[in-house]
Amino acid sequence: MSKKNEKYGNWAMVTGASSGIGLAFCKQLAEKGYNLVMVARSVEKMEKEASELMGKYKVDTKVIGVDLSDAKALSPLEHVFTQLNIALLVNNAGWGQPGVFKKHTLDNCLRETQLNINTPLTLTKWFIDNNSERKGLIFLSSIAAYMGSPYLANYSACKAWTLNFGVSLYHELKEEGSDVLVLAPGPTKTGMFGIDNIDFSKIPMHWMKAEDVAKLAIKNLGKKPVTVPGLINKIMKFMMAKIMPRSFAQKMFGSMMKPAMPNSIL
């Protein structure tokens, strides 16, 4: 049994588990001996991945198909927290709408906010209330949380909430021996934006692998409140937080994002 397994228990829940950083978390946690509750909309894909993880690492898995952007769909997850001793929760699921805010529908904006704020808030509350033992919590924020980001207005605001919520819980739960980490990655190779015709090659930033991002988070859980993966991202975060005026950072980020986007969302 691995150190992490001994520290937090046998069951971990990962949201957004069907691809990207979420799937990378599942693979690495299974390798460490965790049983997994995998949560996302893509049931067929998760079942395929779960079968492979069970065969390779001899762990148990539970696949739950839920649209996490729909508040009414969350109730099955509450029962999981009461039935299983979930000791590690990875609030990974997230979605960002790129483009100018005026072209977004109100319904999509509210679903984006539900997914990025209300859902992790709800799951975290259920998680804490149903587990009195030592716990581990990982939140997915972004370096966009350190400034307002043109063409990602709602997303960057949501991730600022995640950053502040997670850091606050880090100090609260530390008193009872539990660990919280906010993971704030820069550009990462995932399908988060869900728009195929964004030309990411026009964004002059280093794109990290999801596996490397998840690995660093697992390594640093319990060591610090916030982790920014990658040296370039760390430098960017430091400059945005300590050196650049916020208005300059916003303008710079907007000038990098805009050329990559199709006219349909500008």
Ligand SMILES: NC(=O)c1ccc[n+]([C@@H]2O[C@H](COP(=O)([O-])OP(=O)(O)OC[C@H]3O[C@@H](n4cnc5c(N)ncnc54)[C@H](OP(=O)(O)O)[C@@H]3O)[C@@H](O)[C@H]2O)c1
Contents of the next structure:
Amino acid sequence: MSKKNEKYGNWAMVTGASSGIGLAFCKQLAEKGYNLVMVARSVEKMEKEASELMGKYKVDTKVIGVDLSDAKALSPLEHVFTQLNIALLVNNAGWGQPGVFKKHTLDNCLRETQLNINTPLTLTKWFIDNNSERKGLIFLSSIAAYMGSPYLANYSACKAWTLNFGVSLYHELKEEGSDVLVLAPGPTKTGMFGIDNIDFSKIPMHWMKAEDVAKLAIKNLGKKPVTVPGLINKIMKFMMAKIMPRSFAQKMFGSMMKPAMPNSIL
Ligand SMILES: NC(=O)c1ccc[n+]([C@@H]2O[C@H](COP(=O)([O-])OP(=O)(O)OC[C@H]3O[C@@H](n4cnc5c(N)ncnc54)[C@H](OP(=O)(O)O)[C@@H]3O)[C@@H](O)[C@H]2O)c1
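Having looked at the form predicted alone, could you now put up the form predicted in complex with this ligand?
Below is the whole assembly, all chains and molecules, this chain first.
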């Protein structure tokens, strides 16, 4: 991605901007000169980060506190798309409910689906309808999208939607000169799953830094439709998608996840 104003416009919206990969996107986009609309529930946290970014990089910021798992709460964001010429949208906010589906409440499952599917779909629609110029769009999928995963059933299914939606838009928007990238990370050190007492040390995987994952996505936007960060994740994806029978890959993923989860969710 080129410097400020050269390729996309001035304003970027990042959902899930209060921590992890989303915050890493904010820092790197601010460094490139983008003004930021930061969206998540933790307003105080975002305001603190926003004021640091404004001081350091002389960019403008707008912090919006919204629960993206609630369809009725999204309307303030529609207003932002009509007011500001958002040129880059990073649909990053996401959450996965670990454990067996049987133990999940329907309400939580529907919120998970709203957050991971309906919200990015809605924001993408508003984004595209309100901007006729060259655009950049980044979607956060996951390596789990390639095979589905026991103990993350709804989450991995949502991420498969993201992958398919994003790569399809890649081809549609390419015709008008806009860019779409689906970022499909493997395990990345962030707060995700933290509240459910998952013991990450029991998952035999290589954990990447959020900064490296975000950096690669920014670099690859406009160059290809999908990025799987990290050599180990690339090899895993290749084996799961091209070599192993799908059901074997699913079973293997589940047997890696299960030991890390507390009995209360199994
Ligand atoms: N970490 C991994 O291993 C991994 C792997 C593959 C894909 N991903 C994907 O990467 C994306 C970012 O996750 P992360 O790993 O950076 O996790 P994270 O540190 O937990 O960040 C998640 C972000 O999403 C926001 N968020 C969650 N629920 C929300 C809600 N209901 N309304 C508004 N904002 C909400 C959180 O903010 P608030 O809590 O302040 O609302 C936070 O800013 C997600 O889409 C995730 O599925 C992560």
